[in-house]
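The data below hold one chain only, encoded as structure tokens and taken in the form predicted alone.
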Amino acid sequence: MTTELDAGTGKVAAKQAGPAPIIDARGLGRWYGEVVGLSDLTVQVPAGITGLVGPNGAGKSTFMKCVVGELRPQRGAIRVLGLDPFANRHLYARMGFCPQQDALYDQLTAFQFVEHLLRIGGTPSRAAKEQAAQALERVHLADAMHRRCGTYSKGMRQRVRIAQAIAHSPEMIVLDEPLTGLDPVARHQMRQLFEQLAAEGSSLLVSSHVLHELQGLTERIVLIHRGRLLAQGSVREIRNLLSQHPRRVKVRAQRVRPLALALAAEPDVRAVRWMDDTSVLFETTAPQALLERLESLVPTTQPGILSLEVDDEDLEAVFDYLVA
């Protein structure tokens, strides 16, 4: 996959090459009265793990519901695994969906809940019991699977929703904010599970409004803002294409002022912001050149550098730039 910057719109777009995308959406529009959920969204998602990111209300959940066939777009077209997803039972057997909404049956145990959904999907009784147990073990609920869901914590309920999405070993798994409500240990466990599922051959579309949650899981991201595609590609590709935007370099030093005054005169420095007595933030179009110049100034200014931070690979910074 390659990306390019559209000179007319300023947006980063992906150009798909090689195998057909697992999701191919063209000009999707979906609205709720006067509220726009999606607006002319065009995006192609390849196999593997893809992160879907954007602020709350950006249209992530609406897009995912169109992908899994829960909603029909009012404009445009979408193909998933080569098929129209809306009300398509053949496709449902090949997909798993973990919705954002908490919709468990509290009177059932986690095992009964996952088994019940498998049976509804057409899995024979014996296989459904085996698959339900295996899925709950994979989300680390083996010891609690025979307790009623009504006794579960928020994080345990979230893991049940993930278990039902993966129980039938689907080709594609759609996970809407799957890490919400999980403690740090459970988040790490679920990220490991997602990587395992991808290694086993499943493709995953994982959404989050907390951008750093996806940065360690996948380099391939799709950013949605106000129901439209904002950018698509890897963090590095998008960052390299946005060279006209300044990048941030934060310097902490015991004596930061002489160093900051010297670096402020550099031609590629757009702005200098004092954070506090020991920290200064530079905005520059050439961070590497700034760092090299900083290194050369150390012997004469003797700043006593405490730390250096460059936002090149930070997804939050990329998103901020694009939205602005």
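Computed from a predicted structure; not experimentally measured. Positions refer to the first chain, counted from 1. Take the two forms, find the largest set of C-alpha atoms that superpose within 1.5 Å, and that set is the rigid core. First, how it differs from the form predicted in complex with the partner chain.
Once both forms are fitted on their rigid core, the CA atom of Arg270 lies 2 Å or more apart between these two forms. Remark: with the core as the superposition reference, the CA shift of Ala25 between these two forms stays below 2 Å. If you fit the rigid core between these two forms, you'll see the Cα of Glu292 move by 2 angstroms or more.
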The other form holds:
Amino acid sequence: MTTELDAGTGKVAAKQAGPAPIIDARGLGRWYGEVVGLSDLTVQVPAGITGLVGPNGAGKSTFMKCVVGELRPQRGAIRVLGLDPFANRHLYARMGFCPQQDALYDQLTAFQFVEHLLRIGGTPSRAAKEQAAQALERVHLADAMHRRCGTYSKGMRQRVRIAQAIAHSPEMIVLDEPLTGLDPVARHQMRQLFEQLAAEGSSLLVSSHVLHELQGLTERIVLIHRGRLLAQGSVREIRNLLSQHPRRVKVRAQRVRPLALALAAEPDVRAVRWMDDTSVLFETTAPQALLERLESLVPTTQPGILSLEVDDEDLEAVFDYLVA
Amino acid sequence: MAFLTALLLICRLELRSLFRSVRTWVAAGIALLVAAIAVLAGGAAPAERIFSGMSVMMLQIIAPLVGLVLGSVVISEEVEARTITFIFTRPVHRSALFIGRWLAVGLLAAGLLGGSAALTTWGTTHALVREPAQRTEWVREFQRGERWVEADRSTHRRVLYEVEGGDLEREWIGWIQPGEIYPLQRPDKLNRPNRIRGLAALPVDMTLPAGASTAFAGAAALAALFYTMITAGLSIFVKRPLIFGLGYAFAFEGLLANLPGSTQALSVQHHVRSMLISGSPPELFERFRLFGEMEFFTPGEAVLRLLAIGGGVLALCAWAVQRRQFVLTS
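Mind sharing the form predicted in complex with the partner chain? What's above is the form predicted alone.
Then the entire complex follows, led off by the chain already shown.
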């Protein structure tokens, strides 16, 4: 997969190459009365682990509900594993869904809950029992699986929801904020589980509004905001493709003025902003070139550099930049 | 075939899980209310009298309540609890899910109400809590000075006397044992000696006419199936199906089914009443004057009409649930 900047919107858009995407959404629109859930969202998600990120209210859950066929888009079209997802039982045999809402059958034990859902799906009784037990073991709930769900902590309930999504070994798993409510140990365990599932051949679409949760789990992210695709690709790809958008380099030096004057003449520098007597902020489309030029200027200008800061490339920074 | 297999599997699974639900036990409590009253009242009056009252109460109030409470399990409870996502993302046709779950709650409701109807019948024909009441019967005229029997209030035996032209039901003066006679002479208001006749206290009739209990149990079970279908079906289309269902059962049907005329045929109530009343001996419900002004279907006709309507409603619901989006609020 590659990414590119959309000339019309100025945003980063995805371009698909290679095998057919597992999710192919084109021009999706979905409203709740006057509230926009999705607005002209076009995105293709390939196999593997994909992170779906966006602030609260961005449309992540709405998109996921469209993916799992809980909602039907009012505009556009969506295909998941090549199928129309809405109420499609053939798709559900190949897909697992962990919803965001903290809802379980509290009167059932975790084992009964997962087994019941497997049985509804047509799994024979003995196999359902085995699969339920295995899934609950994978989410580290083996010891507590015969306790009623109503007695579970929030983290345990989250793990039960993950278990029911993976119990039938689906080829695609949609996880809506799956790490919410988990303690650090459980988060680590679940991230390991997701990696294992991916290694076993499942594709995962994982949403989160806590961006660092996804960093490390996957390089491939889909950023949505206000129901629209903001960017898609790896964090680095997205950052590199923002070539028309400047990055910021902050220089602190004892004699910053001559340095600033020299660097301001560089062709990639779009703006120079004085912060105070010792600090200046450059906006450049080529931060590396700026740093190299700065290095070359040090012997002649003797600025007495105190510090250099380049806005980082992590997901949070990208996200902040794009959403802002 | 796969659809039917899935439907039956879902029905079986749902029945199993229904027994763990608080709602089931609440519905069972409501269903058994009539039976409990019948058992407590059994023997207090002739069985026919208690039976007719209890059966009408069952069909008009209890059956709709139980049906509506249990029917909401099918969809609306899942929507409210936000668990519907789990069942609607299973590899099974939504229609099979809907019909299978409705069948489970319908069968449970039918079992509860049919069972309660059977228990009600049994309660009215057996005096478990009290000794059977006595009805008085004139035995003969008594001569002045004939044997007197002291009245005993604790045994609840009534003895009546008659003043010529008096009201038999109202004029009573004391208590006697079954089979005993109680002659009395008392002057009337003009101070003339009255003719005295004797009364005997005899047990009330504790039997029911043939066919009445079967008609009652059948009507109750069928009512259960249809009232569960109403809430289950409403929950596909509206957010508060129980409120709409209660409005339908007690306001709309309450009016429609009690207005003589052909519009009665539009209510479930009229059909289940037809099963009960047409399937029982005519004298059983004579005291309900309103029923005397109505024309009821024969039991077979009522069942066939309900099955035809029910089949249509079920098909519509199965079609709608496959297309409906259930938007869950966070």
